[in-house]
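First, one chain by itself: the form predicted alone, in structure tokens.
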Amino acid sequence: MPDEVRREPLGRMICGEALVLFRREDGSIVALQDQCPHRKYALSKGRVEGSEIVCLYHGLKFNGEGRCTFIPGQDRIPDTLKARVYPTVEKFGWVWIWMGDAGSADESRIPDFSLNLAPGWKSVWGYLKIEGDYRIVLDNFLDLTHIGYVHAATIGNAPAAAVPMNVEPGEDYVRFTRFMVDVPPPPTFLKAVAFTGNIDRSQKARFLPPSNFQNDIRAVPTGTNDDARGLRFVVNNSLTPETENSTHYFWAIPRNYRIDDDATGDVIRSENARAFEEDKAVIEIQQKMMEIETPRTPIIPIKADAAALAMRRVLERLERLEAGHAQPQSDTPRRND
């Protein structure tokens, strides 16, 4: 999150690589490999002076381009004394870091989460560390039948669980819709809007590879199609693998109703945070069970897994392309911080 990145160094593990982030004097963000190239001490344990970071093992100083600019007691600085730099940009209220070859970084391939900061919308934000493979988290996003069971106290109920999804798979995306007509509002919706009867509820969602998911949610009193008496919010999810078995989960929820009402924002934030904690508990148990299987038994899919299976096919295709050093224009291999 942008407010995490300050003048003080911030260490963060992303895709199994240790990074250090800090802001220059002009406010721009630097992301370097969190290893001094001299003796591998963590630069995140150092301090920022001006727009440079100082390693507090031997006092070497590095600029935002990763070049060493100062060695105590030594005038000549070897050209090879450099820390790796990761291209970084702030966009849509998040910090995006390119983990691949710097020459291939392309800001236009960041997924469109512009509603996070769009006029007429108001967002709440959150972060969650999940001890699980990011693909298991994606499976959860694309499986909405679980909401009647895992989320019975927040965003789900039994009638919602039974409604099928209309899945549209593509080479580089998965989209699905669900329309729930004349169903009881779940507890979270009742806290957000004082519905007095059943509702018509819709979800329009899309998976944006490799690790982003957007869910557009709308609810109105049944039979009315009256947005003024209902709610609409969009859940923007971005996953950053920390390691093979742990994930940084960043979320933002922009809404276009009652945007000047802080109490409504508080409800949206707290209720969805509760729901995400419910997911976290399930995912972390799944991860542990998968790690102790010997030998691993296959996962048996059911009809409700159609969107998740389509997502896995997209990821497998992108992995094959990456192994062959080909990269489609429509994927988005940036990681969010």
Given for the second form:
Amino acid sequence: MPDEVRREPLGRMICGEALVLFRREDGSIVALQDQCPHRKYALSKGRVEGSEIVCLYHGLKFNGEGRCTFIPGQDRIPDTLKARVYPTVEKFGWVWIWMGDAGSADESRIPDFSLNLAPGWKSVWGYLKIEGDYRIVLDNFLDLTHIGYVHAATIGNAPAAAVPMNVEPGEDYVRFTRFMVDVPPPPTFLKAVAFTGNIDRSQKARFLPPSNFQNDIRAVPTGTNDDARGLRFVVNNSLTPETENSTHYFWAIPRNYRIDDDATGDVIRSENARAFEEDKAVIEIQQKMMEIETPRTPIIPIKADAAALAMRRVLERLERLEAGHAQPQSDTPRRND
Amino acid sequence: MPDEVRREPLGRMICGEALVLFRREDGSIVALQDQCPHRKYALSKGRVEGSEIVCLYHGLKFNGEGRCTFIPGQDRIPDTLKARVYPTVEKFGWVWIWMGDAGSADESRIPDFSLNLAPGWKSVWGYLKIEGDYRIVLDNFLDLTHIGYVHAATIGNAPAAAVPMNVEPGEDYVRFTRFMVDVPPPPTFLKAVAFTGNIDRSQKARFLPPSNFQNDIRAVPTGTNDDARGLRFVVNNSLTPETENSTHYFWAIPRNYRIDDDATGDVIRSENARAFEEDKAVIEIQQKMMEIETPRTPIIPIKADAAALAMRRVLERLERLEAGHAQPQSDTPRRND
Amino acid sequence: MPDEVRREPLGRMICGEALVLFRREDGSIVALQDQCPHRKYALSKGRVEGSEIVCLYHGLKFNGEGRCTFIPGQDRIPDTLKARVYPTVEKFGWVWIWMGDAGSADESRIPDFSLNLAPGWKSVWGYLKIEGDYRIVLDNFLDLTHIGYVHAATIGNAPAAAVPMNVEPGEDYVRFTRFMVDVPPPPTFLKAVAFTGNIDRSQKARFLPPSNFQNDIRAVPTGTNDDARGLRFVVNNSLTPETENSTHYFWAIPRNYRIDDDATGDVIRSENARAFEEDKAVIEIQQKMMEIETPRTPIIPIKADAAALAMRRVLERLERLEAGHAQPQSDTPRRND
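May I ask for the structure of the form predicted together with a further copy of the same chain now, the form predicted alone having been displayed?
Let us now look at the entire complex, which starts with that chain.
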């Protein structure tokens, strides 16, 4: 998240690579390989001076383009002495990092999370580290029948499990909707709004590759279609793989009602944070169980997996494209917020 | 042990596989693969309802035969959606699990530990987890000269080390006996019986594959042959591999004297538990030392290894048979108590 | 260090092998493989009796030549039942262990650290375990420009970084010198001597393979060349690889001034110990960063690496010689102090 990146260097592992992030004097963000090209000491243990970073092993200094600008006791600086630079951009309240070749970074491919900072909307924010493959976190997002079980204490309840999802798979996205009519409100909704009876609840969700998910949630007293007496918020999730088996999970929840009421924001933040901790607990056990080899027992899909399976097909198509360099639109951004 | 398996699910790793155990409403034991066949979440984190278990990720329900009986929002349940079932039986106060093909499970091959629950006998029970290969635990059982060193504070003393073992190796078993005549009683024996002088002590031991051991222990005042003034108990040990390098160790010690005297039972239990902790400490260091590669230094056997070497030959013969599927009697049960 | 080796056995891993060290009754040092040749239990968990060590698993006893001298209950002792012996010698206040074939041990190849115990000199001593490859510890010794950054709080300061090293590489050694004229004294020097102005400071350093380093340090008030108003001490470093990624670091610092002043010794010991902890912190982060694969980013040398590169060439030459068994002088001692 942007407020994590300051003048003091921040070390973070992304896609198995070690990065250091810091801000220049003008506030712009620099992301470099966190291994000094001289002896691989961590630049994140270094010191930012002006818009440059000093390695605190032998004193080499690097600018935001990764170029070495100073070596103690040496005048000529070899051109090869460069730390890798990762293109970054701040957008929608997050920091986006391009992990591929710097030349092919394309800001226009960042998915539209404009609601995060949109006028008339107010967002709450969060970050969670999950010890699990980002793809099983995506599976979690894309099969929302789990909310009746994993989130029985927060955003779900039993009726929420049985309602089918209408899945619309695309080449570069997956959409699905669920409508739950005349159902009891789950605990979190009761905390957010004093519903006195059953509700009509909808989820309109979108997966955007490689690892982004948006869920537009709406609940009104059943039969009323009256937003003024209900709630609406959008869950924006963006995953950054840390390693093959661990994931940075950034989320923002913009809402367009009671945007000046901090208490409402606090409820939405704390309840969702609690729900995401419930997901984390499940996913981390699932990850461990998947690492235990039992060759005789493949994973068997059920109907509720339609969106998750469509998501996997999108990812597989993109991986094939990336392997073949066939079509430039396969270059998908990966980000760190 | 049977009292570990309750209505609430118990997760346990056996032979590198993850199992969940629970009791049906009628008290019978179910053992299933602990990975939901849908998404591999741990069923042991689930909830038993009636005689079935509910996966608390997406709500799928499985009966004791591993068959899925309920999917939220889905009518037709695919036949392939099955958790693997492990045949189990309660016998001799332990739970026996067959890890091979369910069809070839044969209760009659469970070794005879009937003394555990026999009339006129009373048992104390214990469980220990050892971070070591079950075969080096068996080595420990089968070379009892170690009791003079490892158990100098409990069940052994120096004279106990030098007495030779009379080994009778068989195709499917190893037997050995040791007679120690006119020796001082070790500390544990003094706590159990107020011996005033030397004793005659005997150990009659049997290894039964794949990982069971019984040791019939008797001590009387030297020269008297008078059981009424001595002690006799049988150490029944049964090992279940957890992984290649760790072992579940279940033990029971039935005795046929002072069976209504709880204080005697307490001494036998606590002293033997202490001795087995002494074994555990040694075996776990041995395991670590065996993992340090020193190719120039093979293990050199000594005379006292006769029983352990015979045990290894029995195991190797059974492994060859299992690999060749030549003779059905090679299917040996492995258990979890 | 010699005072670590006592009558009670000491277990220590060296070059990936497990050793046990103890002293015979006459005070001489025995180093054996720490795996009993019978069942690989740790001899270091055993008991020294006279000049022999008893394995506390089955009671086997071994003398200082590794020969088994006693097996409980067995008269004939097989010749093969031997623990490997590592030749050792106490010299210069350290214990030197030869890890190669015992027959080719040659005490004359131990590098000259005679100042450690020389008349007219007094040493302070230390030991540190570093979780890093011994070669990156050597790199640290051989590029002293790092003292201006890593040791800014102790033995270095910014001027210390820029001064060039005059490197004299040899076939079996690397020498370099640095002269810093009219520079401010670093914090540690101020604690040791009440310098009132700038100093002239020199470092005369030698690398001796495979893993030894000596640095002769001198500081006097600038322009005076007056040892009586300055300080001089020699840093003797000797590394013993524990594993491929960890190192035992033994150091001694002899000085030839104020040798009867314990307060001076205390300052030298504590300040250098602090500086070496600073090195340890840097090296352990460097080790972790080197383990993160980033194939596109090789290590780029700078001028200050001249000595370290020469050191690597010496090591590589010795490895080639050892691999080819071409010249006996390639057998270089490795030690444990």
